[in-house]
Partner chain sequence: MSRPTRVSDLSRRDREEVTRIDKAPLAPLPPPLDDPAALPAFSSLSDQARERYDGALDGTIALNLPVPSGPDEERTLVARFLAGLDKLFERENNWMFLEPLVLTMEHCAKCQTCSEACHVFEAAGGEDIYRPTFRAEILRRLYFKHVRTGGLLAAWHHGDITVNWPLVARLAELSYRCNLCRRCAQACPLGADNGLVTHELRKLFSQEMGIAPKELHDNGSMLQLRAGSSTGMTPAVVRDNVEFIDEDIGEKTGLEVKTPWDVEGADVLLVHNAGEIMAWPENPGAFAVILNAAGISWTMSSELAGYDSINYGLWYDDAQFARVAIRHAEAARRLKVKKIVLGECGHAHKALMVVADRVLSGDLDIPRESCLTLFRDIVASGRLKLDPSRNDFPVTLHDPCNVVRLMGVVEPQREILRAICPQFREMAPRGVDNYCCGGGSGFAIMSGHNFRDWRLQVAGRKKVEQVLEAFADCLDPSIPKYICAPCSNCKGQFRDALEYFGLWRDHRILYGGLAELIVNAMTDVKPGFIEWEWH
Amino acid sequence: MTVLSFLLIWLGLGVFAAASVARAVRYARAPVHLRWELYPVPHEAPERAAHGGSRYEEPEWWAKPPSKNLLGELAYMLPEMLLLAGLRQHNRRLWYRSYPFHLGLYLVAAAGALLGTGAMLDVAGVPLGDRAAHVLTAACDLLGAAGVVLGTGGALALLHARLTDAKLAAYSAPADYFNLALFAGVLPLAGLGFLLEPAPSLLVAARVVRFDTAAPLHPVLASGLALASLTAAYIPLTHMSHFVGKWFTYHNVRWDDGPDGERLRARMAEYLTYRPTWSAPHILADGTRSWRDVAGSNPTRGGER
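Let me have that sequence as a structure, single chain, the form predicted alone.
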């Protein structure tokens, strides 16, 4: 069981990384999205963003080099990523359920990253020292335990909401219920495994890095790590990969107010040659008509211009 668990850990991490990169590349290569261009845009200079302005207000803006306020973007994105600020503002009731779940995942990921770093340093021959190793292990155990409790509680709370709230149930797919139940089962199993495992968590991580299977893991921990690794591999293959998509949603949809240019016009001209197939009958997109024909026709007149 220990060998299988170690194999699945490495496989799960590899699939997670590869699938996340593949997802990002796919988003980056996707056709240009319909841009919102709603101001204020955080990458504008603070004095303009304060009143919802843009650099296009400046005389002869096209003659000046464009600049972006990266600090403004970070000031907006960090609260959204770390605190789910948008959800808190618009749906406080759901935020009380969703934020503990996400925070729990963040804490578990942080604990895993710290353990992995400490283990790799140990394998690389960089001694941490007994005291540093003890502090690191204690910190990771605390983060992991808090993450398991928050993540499990949040998953159960969200699952309860989807099962009892008619508004949520209306757009909840079977995968949504499965995903929440999966986290509600995997997180406590892995947490219980670390409690039952006699070896410190840092030593377990070092064994994983070295692929040292001489000392078997506790069966509960081996099972928990195996399922957690499979879950990690599963995440970027589903709609839960929104942690990748958020970057593109903000930068390529909400905040993209870049000027028109030859490159953009060439891409739009190419898109007009595509032959879409949509099931909505009013679009009249049956795969034989180009986007140019679809966009230039009146569906109320049977597709005539």
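Numbering follows the first chain given and starts at 1. This one's a predicted model, so the numbers in the text were calculated from it and none came from an experiment. Rigid core: the largest C-alpha set superposing within 1.5 Å between the two forms. First, how it differs from the form predicted in complex with the partner chain.
In this overlay on the rigid core, Ala285 has a C-alpha that sits 2 Å or more away from its partner position between these two forms. Core-superposed comparison between these two forms: the CA of His239 stays below a 2 Å shift.
In this overlay on the rigid core, Thr249 has a C-alpha that sits less than 2 Å away from its partner position between these two forms.
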Given for the second form:
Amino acid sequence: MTVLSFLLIWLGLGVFAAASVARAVRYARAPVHLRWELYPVPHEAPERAAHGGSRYEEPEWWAKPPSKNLLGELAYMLPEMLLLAGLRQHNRRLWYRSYPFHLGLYLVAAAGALLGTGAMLDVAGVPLGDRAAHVLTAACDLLGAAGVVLGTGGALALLHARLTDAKLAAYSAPADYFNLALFAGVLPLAGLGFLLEPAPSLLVAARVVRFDTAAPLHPVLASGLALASLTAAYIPLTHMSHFVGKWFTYHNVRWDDGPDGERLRARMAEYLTYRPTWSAPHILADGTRSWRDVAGSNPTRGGER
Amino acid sequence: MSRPTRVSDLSRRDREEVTRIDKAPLAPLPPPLDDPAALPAFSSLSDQARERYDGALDGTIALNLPVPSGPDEERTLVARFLAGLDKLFERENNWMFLEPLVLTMEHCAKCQTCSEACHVFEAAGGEDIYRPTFRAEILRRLYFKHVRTGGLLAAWHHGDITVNWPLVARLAELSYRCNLCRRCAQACPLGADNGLVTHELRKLFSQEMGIAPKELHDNGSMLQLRAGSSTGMTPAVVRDNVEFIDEDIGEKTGLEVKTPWDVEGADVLLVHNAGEIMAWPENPGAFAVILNAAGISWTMSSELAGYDSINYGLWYDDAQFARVAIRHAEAARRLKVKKIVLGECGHAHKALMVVADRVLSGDLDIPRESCLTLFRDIVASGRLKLDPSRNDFPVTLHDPCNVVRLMGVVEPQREILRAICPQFREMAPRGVDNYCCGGGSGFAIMSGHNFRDWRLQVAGRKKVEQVLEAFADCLDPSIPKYICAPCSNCKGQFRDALEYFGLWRDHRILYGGLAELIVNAMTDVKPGFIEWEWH
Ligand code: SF4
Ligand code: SF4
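Having seen the form predicted alone, could you give me the form predicted in complex with the partner chain?
Up next: the whole complex, starting with the chain shown before.
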């Protein structure tokens, strides 16, 4: 059981990372779309970002460099990521359920990352002193416990909303219930496992890093970790990968008001050579015409300009 | 309470509507329109129309879809729809919007936060088919089932869907029940864009199946490409009409008004929505007065499409969009102007300044500016002598979605109004959080069957509520009131809504552009440029 659990932990982490990266790469490789931004755009100059203005408000805007207000972006992104500020603003009732859930996951992930880092330092020959190891273990246990309680409570609260709120239920697929139930089951199982496991959590992490299966894990912890790892692998294969997608919806769409650099011009020139196959007669896409030809043609003049 | 409409209802084979919005209780309006019984009746579709056209959805019709001759034609139509669906997700066919579309397809938490942001959904009393997510839910199921060919797993993950002609026909109609205002997208915590879903569905229907409202396609972009303007005005006719406007405005203002045509090397090429020239001549007339008084070197163009900034392709068809955008830029290039200035037309702003930005390269990349910023600069420069007391009546401002939420021109128009209208008051919410007038995405020019009732009673309801709230302290008909709507399509919607709900007749609420308010305040102009008459 311990071997299987360790295998699944590594596999789960690997699939999670690979699938998340693959998804990000797929979006990053998508063709540059036409501009479709939505204001407010927080990287605008502060005096304009406050009311949602763009550089088009400036006289002779084309003669001025575009705004790059990274602080403005950060000031938007941090509350969005850490507090789910958008949901809080637009759907407070759901936020009360969703925020604990997400915060719980953040805390569990933070605890896992800290334990993993401590364990890897140990394996790399930079052992933490007893005192530091003790503090780290205690901090991670605390974070993990808080994460399990918040995450489980949030998942149950969301599940309850989805089951009882007709408007949510009407648009929920079986997977939506399954996903929430999965979190509501896996989180407490893993949490209980750590409670029952006699070895301190940092030691468990070090064993995982070393793949040291000599001392068996408590079966509850072994199954909790195995299931949690499978869940981690499952997340980026679903819409729950919005931690990846959101970066693109914001940076590549909503806030993508960027000026047209040379590279972008070259890509546009390439896209204009694509040959569309849309079938409506007025498109005049006969399989040989490129987008440039289509745009230059006039369907009311037999395709001539 | 009746059962909420489900996605599966759209696949029903009967030819009954899935809901009857003309019979539904709509959201209440504030006084003086707070008695539902006293509101204009929502007329019902004629039996003949229901018999003749397919896509029975909600008791109105935007598309006039012919009923297929039998199962074979139905199968052909469904196959064409599915072919178009594939193309929507292909790089070669839809590089323009592929990334945002796929992101929206793959990232929705089904939290319904966006629904509360939609004025159509709210006005219709929460009718499910108007949820921003409803169209997206259908497209998402189709995407995972037919494009990603996810089989049973896709159904488990995203819900199943039955594709047949009734679904396709109803979905086509449903793609014309959204204003493309993207207020829902602004509210989505994940950045999913259900307004874009509408846009993409319309494209699928137009670009693959040749299905689009005749007002936008045959009498819109096709007419513009044929005659030069979707109003049907040829270059000769438009010059005649503008000459007449110049004379008329000259008499009215006491100034000499002359619109320059085809002046090579002018600083500014001014492009109006040609609908202004036909329906609201005082607006292009006011532009001429302002630009001449400010000493601007400007011209209009009599090139094909160069005198009409309309670009309806923005709402339904990328090929038509590109054709018109390129012609606008070519007109400017030919005249060697320094910049294009767009008149008071919201979608024309967004089309030429934002959406076409990346494809207008080389010598077609001519600076493009909003008339709102140009006016702001003229007013701030002191080049015009303005007397705000001439505008001493209540004025509120409508924010055209295309200019404000979708391109961030928010303050210039307000700076002007604060300077020249002592009784200026804002609507709530406003700016980038505004509500659409209800005429967005082409609806302002669509009135077939009882669609006018739908766009005024449903799509325009929230804006009527906002107007009444903005003027709540001065509804008395002895006080003339002015809605400043610096957008041609929005003005069309206001004209119809104010008339429909009797708000001009009973409360003296008028609408008009921003240029008219500026000229009305000019001390060099005879007083009373704004005539308090219905038009
Ligand atoms: S589009 Fe966004 S706001 Fe609407 S249901 Fe999906 S995730 Fe929620
Ligand atoms: S784009 Fe506007 S009208 Fe369309 S669904 Fe979204 S909020 Fe509603």
